[in-house]
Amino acid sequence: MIEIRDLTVQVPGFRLESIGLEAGASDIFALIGPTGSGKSLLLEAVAGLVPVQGGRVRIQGEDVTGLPPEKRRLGLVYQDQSLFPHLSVRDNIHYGVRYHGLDAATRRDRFEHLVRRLELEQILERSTIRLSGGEKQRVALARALMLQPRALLLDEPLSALDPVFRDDIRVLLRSLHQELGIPFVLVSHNFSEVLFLAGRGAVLRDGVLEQSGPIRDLFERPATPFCARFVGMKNLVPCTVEQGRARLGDVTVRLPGADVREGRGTLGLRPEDIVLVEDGDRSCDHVLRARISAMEGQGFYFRVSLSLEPGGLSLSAFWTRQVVDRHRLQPNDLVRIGFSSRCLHAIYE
C-alpha cells in the first residue's frame, strides 16, 4: 500500500497542498486533472525525486519520507520512457540493478521472466533508438520491474503511442498488475485509458485535492462543478431540489436515491446519457421534447446541441453517426429525447 498523508511540496511557482491519498495492492490508482495541476510532481515526491515540506509517505507501512529514491524500491516509468540510447535493450533492463543489491541468481531469474513476459527476446541486442513506440514502452516497464518494486508509478505511459500500440500496452498493464499484486499509480489525460485501467483515483486542481474515490464516482458523481466539467459532464444546470425532485426553470425531474438533500445546487447529466427516443421506447423515465439547434461532427459521433420545448433549456448530447444517419437528423428538427433518473447527479452548494 502507498499512503500519502498531508503531503506538501513547494517548488518555484507552484505548491502541492496537504495531499492525502491511499493506493492499496489491488489498486490501479489514477491521478487526473488539468495540465499543471501537480500530478507529475506528486509522483516525483512519492518517488523521492523532489523534497517535501510537510506530510508523510509510507510504502507497505514503512515511512520513506526521508529516504533517497533508491531506498524506496519504487518503479517509475515516464511517457518518453527515458531509455539510454547508447545502451542496448539488455543493458537498459539491467541498468540500476547494481545499486539495489540483487544477487546474481535473482537477477538472472528476474531478467529471464520479464523478457519472456514482455516478449523482448528478439530485440535484446538492439539499440533503443531503433525500437517502435510499443517496444520502447515494454523495455521501460521491464527496466522498472527488474528492481522488484513495491509499487509502480506511471507518468503518462501511453500518451506517445499510436492507437494500436496503446491498446496493447494498456491490456499488458492490467495483466501485469493482476500478476504482480502491487499498487500502480497512473497519471493520465486519457479518460478511456483511466476508465479501462483504474478502479480508484483522484482529481487534482492547482495543487489541491479536489475529489478522490472510485473512478466511476469521479465520472458519474463528481463532488464539485469543477470536477463535473473536467470529467466531461457537459450538462450542468442550476437547480432547486425539493422532495426528491430538481426544478430547472420550466422542467422538473426526479432524482435517484433516498439520500437526496434539499436546497440549491447544480444538476449534472452526461451527454452520452441523453438518447433519442423512438416510438414505443419506454426505457427512459424522463422523455422531453427538444429542438436540435446545432450538430457538430466529431468523427464517429456527433455533438448535438438541444433546446428543450417549452422553456429553451440548453442541453448537449453525444449521438453516434449511425443514429444521426438512420433518422436523417438535421438542425431545427423537433425530436423526443430521454434519460434515466439514475443518470442525474445533484451537486449542492
Contents of the next structure:
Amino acid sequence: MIEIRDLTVQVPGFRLESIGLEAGASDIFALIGPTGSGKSLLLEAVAGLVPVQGGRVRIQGEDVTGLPPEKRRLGLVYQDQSLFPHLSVRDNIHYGVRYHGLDAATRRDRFEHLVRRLELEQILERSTIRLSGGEKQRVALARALMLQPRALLLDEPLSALDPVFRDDIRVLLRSLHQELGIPFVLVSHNFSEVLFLAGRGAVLRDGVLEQSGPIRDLFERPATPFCARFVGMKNLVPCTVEQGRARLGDVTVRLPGADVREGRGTLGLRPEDIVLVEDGDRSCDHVLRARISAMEGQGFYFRVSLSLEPGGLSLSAFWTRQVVDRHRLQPNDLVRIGFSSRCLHAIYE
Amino acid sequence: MKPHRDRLFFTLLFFASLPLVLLVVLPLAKMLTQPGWTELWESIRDPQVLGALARSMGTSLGAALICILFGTPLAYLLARKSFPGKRAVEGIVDLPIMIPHPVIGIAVLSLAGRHHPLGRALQEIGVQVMGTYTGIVTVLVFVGLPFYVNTVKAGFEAVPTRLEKASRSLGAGMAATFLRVTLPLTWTQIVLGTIMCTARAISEFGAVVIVAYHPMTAPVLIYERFTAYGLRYSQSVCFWLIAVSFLLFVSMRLVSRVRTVET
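Now show me the form predicted together with the partner chain; what you just gave was the form predicted alone.
Zooming out: every chain and molecule, the one shown earlier first.
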C-alpha cells in the first residue's frame, strides 16, 4: 500500500499542496488532471526524485519520506520509457540488479520469467534505439519489475504509443497488476485508458487535490463543477434541489436517492447519457422535446447541440453515426430526448 | 517558392559565403605550399623545432587533462543545478575568450610574483611560474577552459534528466548514475571538448610569451624566427604547427561524425 499524507512539494513556479491519498495493493490508482496540475510531480515526489516540504509517504507501512529514490524500491516507468540508449535490452533489464543484492539464481529466474512473460526473447541483444514504441515500453516494464518493486509508478505509459501497441500494453498492464499484487499508480490524460485500467483515482487541479475515490465516481459523481467539466460532464445547469427534485429548463426532474440534499448547486448530466427517444420507448425516466441547433461530426460520433423546447436550455449529446444516419437527423429537427434519473448528478454549493 | 528561385537564393548564399572561406583558405594554402621539401625536411630534423612542437603538444595535453579533471565537475554542475551566482560563474568561464591573451599572461604573473601572497607561498614550496612549464600550462588552462567547459556542459544538458531519474529509481546512487549513465552518454562531448581545448592551447602565443619565452613553444619559436630571420625561416615551422593542428581538427570532425551517426 502507498499512503500519502499532507504531502507538500514546492518547485520553482509551482506548489503541490497537502495531498492525501491511499493506493492499496489491489489498486491501479489513476492520477488525472489538466496539463500542469502536478500529476507527474506528485509521482516523482512519491519516488523521492523531488524534495518535499512537508507530509509523509509510506510504502507498505514504512515511512520512506526521508529516503533517497534508490532506497525506496519503487518501479518507475516514464512515457518516453527512458531506456538507457548506450545499453542493450539485456543490459537495461539488468541495470539495477547489482544494487539489490540478488544472487545469481534469483537473478536468472526473474530475468527468464520476465523475458518470457513480456515476449522479449527476440530483442535481448538489440540496441534500445532501434525498438518500436511497444517494445520499448515492455523493456521499461521488465527493467522496473526485475527488482520486484513494492509499487509501480507509471507516468503516462501509453501516451507515446501507436494505437495498436497501446491496446496491447494496457491489457498487459492490467494482467501484470493482477499477477504482481502491488499498487500501480498511473498518471494519464486518456479517459478510456483510465476507465479500463484503474479502480480508484484522484483529480488534481493546480497542485490541489479536487477529488479522490472510486474511478466511476470521478466520472459519474464529480465533486466540483471543475471535476465535472474535466471528466467530460458537459451539461451543467444551475439548479435548486427541493424534496429530491430539481428544475431542468421547464421540466422538473427527480434525482437519484443517494445524491439528494436540499439546496442550491449545479445539475450535471453526461452527454453520453442523453438518448434519442423513439416512439414507444419507455426506458427513460425523463423525456423532453428539443431542437437540434448544431451537429459536429467527431469520427464515429456526432456531438449534437440541443435546445430544449420550451425554455431554450442548451444541452449536448453524443450520438453514434448510426443513430444520426438512421433517423436522418439534421440541424433544426425537433426530436424527443431522454435520460434516466440515475444519470443526473447534483453538485451542491 | 519555385525551384529556379531556390537555386538563385542558394547561389546568392554561396557567393556571399565565399569571401570568408577564401580569407581563411588562401593565406594558409600559400603558407603551406611556400616552403620546399628540403626546407621542411631540415626543419623537422631541427631539434629546436621538434622540441618546440613537442613542448606545445605536451603542455597543451597537460592543460587539457587539468580541464578534464576540474572542468568536468564544473560543467556538470552548470548543466544540472541552479544556484545563486550561476550566471556569474558562467560569465567567468567565458571570460578568457574575451580578454586579450597577453593580459592573461600578465594577470597570472601578477598573482604568481613575489609581490602577491600566493606567489610568495608558491615560491616557498618551490613552484615557479615565470619561465617554466608550470607557467605555460597555467595560462593554457586559462585559455582552453571555456572551450572545454562549454562543450561538455552542452553534452550534459543533452542527456535527459529522466534517464538519471530512471537510474536512481533502479537503485543507483547519484555517483553511480553519473558514472554509468551520464558520463557514457557524454563521452563524445568530452572528447570534443578535450580536442578543442588542446587545439586552442597549441596555438596560444600571447599569454605564453609573457609567462615563458623560454622554454619555447612552437608559436613563440615561429615568432622568434620571423623577427630574427624573416618570413621564409618561420614558414616551415608554421607548416608543421598547422599539420599538428590539422590532425587535431580532423580527429575532432571524426568524433562529431560518429556522434551524429549514433544519434
